[in-house]
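Below sits a lone chain in structure tokens, taken as the form predicted alone.
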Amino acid sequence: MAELKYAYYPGCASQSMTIEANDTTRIVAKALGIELHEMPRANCCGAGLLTDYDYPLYIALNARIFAEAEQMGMDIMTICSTCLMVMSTANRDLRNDPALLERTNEVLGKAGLHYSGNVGIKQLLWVLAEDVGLAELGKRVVKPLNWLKVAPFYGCHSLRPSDALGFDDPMKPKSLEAVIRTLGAESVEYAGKTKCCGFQVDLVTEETAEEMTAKRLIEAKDRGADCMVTPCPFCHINLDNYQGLSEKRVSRKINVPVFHLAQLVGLAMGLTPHEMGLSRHLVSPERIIR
């Protein structure tokens, strides 16, 4: 396997609400020989909230992140699908519009920075499936998860907008299923794997968001899934943290554990549930861990 080095951008959620996603990613990356280099000057990407409110600021904030990675000579790896979408969209715009790139560099220049447009943005799923590669990942599996039926949940921002992301088919993706099978588990096919978990609706209409979350979980459970796995910490917040509220909303016990991607990989690599931070989950995966 070629040497893999990335400028690591965990995102805000994975440094606060879902710190186990950040912690386990670092552990698994080290075990796989992936070097994650800190970005000490990196700022928030804006989480998509600035895109329509102040487009030039949104572009400048993200270009500032890219400029740091470019100085480091590395592509960016993130474990937040929202950060992935926001940064990838900004990068697309900067690459496709030389005038925008020039104006943005005038802003960056005031801070002694410059961006040439040469940085790639990836998420952990893509790194595992393509850069590490499924064959190499399979060699690292020492405890195949062959007793588990796992429902993949991509999250909207891992797939769309496809012209900015472009790694997988936005309607018929295959990468997460491929990783699940490489870990020895069975991948469960169900209708909601590419749909919204409800997170974007939470602050607008809580009731609708809870119904959406319940629907995604029930779809997977009714197809026989023992658990879910997602590469998105915001999806994990909805599917795990808010599962109890969703159960009350639909008057049905669901009880589907939800894993961060790094946690499932780590378990298959022989790392312990404690190392993978599973005690932080609100829906305990204890009954399905061997």
The other form holds:
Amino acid sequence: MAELKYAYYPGCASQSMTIEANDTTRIVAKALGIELHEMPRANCCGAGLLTDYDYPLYIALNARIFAEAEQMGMDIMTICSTCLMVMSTANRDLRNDPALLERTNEVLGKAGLHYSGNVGIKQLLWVLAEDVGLAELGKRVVKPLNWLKVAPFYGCHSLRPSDALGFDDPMKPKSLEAVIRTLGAESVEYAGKTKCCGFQVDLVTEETAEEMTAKRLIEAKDRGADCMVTPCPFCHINLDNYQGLSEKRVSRKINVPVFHLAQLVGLAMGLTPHEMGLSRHLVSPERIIR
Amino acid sequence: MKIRFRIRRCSPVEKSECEPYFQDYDVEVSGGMTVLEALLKISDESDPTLVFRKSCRSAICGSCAMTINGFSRLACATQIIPEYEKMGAMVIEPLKNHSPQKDLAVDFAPFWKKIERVTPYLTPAGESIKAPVTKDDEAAIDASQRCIMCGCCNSECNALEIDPRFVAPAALAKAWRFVGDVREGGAAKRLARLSEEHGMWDCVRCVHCTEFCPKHVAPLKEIELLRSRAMKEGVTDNRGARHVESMVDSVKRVGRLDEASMTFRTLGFLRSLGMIPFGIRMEMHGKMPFPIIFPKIEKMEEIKTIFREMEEGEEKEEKKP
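Take the protein just shown as the form predicted alone and give its structure as the form predicted in complex with its partner chain.
Below: every chain and molecule of the assembly, starting with the one above.
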């Protein structure tokens, strides 16, 4: 087994709005023997908006994050798919383009920083599926979730662009389904599992965002899912927090609870709903918890 | 080996009706054979009524784009055996987000309308047409010129799936072809039009267009370039641009994303007021972000240095003759 030691980058959402994802990840990581090391200097990756603003600035600010991890001598683990995509894309460009790396280091140098291009970036899902491994994870399951039908929701940014991420196949991903099955639950197939939740346009065109969120949830529900699980806090914000707004938009009651990945793992490991912060959800999972 | 092709077909009964159904064909395939070759074989040997578009057979014309096992690809550039081995099936359907006319042929009129919307030709002003085009200038728009108009990106686009009026990635990549051209005279006007509703800020960043473009145009990259240019040209009186500005300010101020002030700045005062009842519901679950207690990251001075260096670098770039 790989050394389970990471520079921990929860991302901005999980330091405020979805702090339950952060809290439960720490609890579950500790229980699984995963060391999470703080990154007190880490800035926001920009969530794509810094990329829209100015590409070189986006690259420099992300390289600053990587420089901190490089100093720590660890790969980064995040619990946000958008952070994963934004950082991995910057890292791909820095690694593929020596001139970009050099220009970026000139800027970082003024702040006393340097990045050599040696940091890897992962998310919790990948760490569970590969570094911890499904066999080891399976051994920690004390309360198999064998009554639950779970719809895996990858969202966009843990799969695409695959030339920057390269863990799961964007046409046929399997890690999230494999984790669900390892936890003893049934994984439900449905059309929208690799599609978008709409988060990026929540504040720009809420009509699109709300209808998109509703479509994903309804597709899963119609295929018999009791709940959803997602590795991304932004997807969670739309699917859970804004589910009520989506219901209004499409004039249909949906009522599908949505778990953060760490919460589902924690429940199967025998941690309590209280420890897993389930009361923070707007769509209560109470009725499906045993 | 024999592989079963499951093809979605439809025949217009009346003018606007096209009721889809699936038909199976068993095809003898050999190594290196493409999906298009199999379709030609079906058409030649067993069912001459099967309709699909094709021409060049070498990924240049863009005619044979279709949905293969759920994802948009060129039939002529997709080999059967590796695809079948990976996906365990061979399901062929028309492009998504386009209406089928007959079998695998879809109505491309809405696609062309979107392209027309972005004025797909150079509109010079004054002397702009005489501007010399350097290698770097050409490189800046090079990817967008590789587009073969196959429609794979629009077929995969999740924003278009929900909003048929969305301008969509193919036209946006084309728009960058001209906005990014040093000889163009109407870039600011184009950017203002692209910033309207159903325009470039409605992209949901699902990255499907970039992932599935068979010519590596990477439309999301062009959308980002258009947005950056709009920010630089001061075309910022819209929600998309304010969203970006609020992120930049937040990172500059505290190093992180301050969700509350982002909501307020993007939506404006009145729309934010409308969010209050919903905010109260969120707060009952402890979900309401509060800007006042937002802690800064450590070593904020490094962030300020990076911003200053980038801004100074840009000024130097602009002063160059």
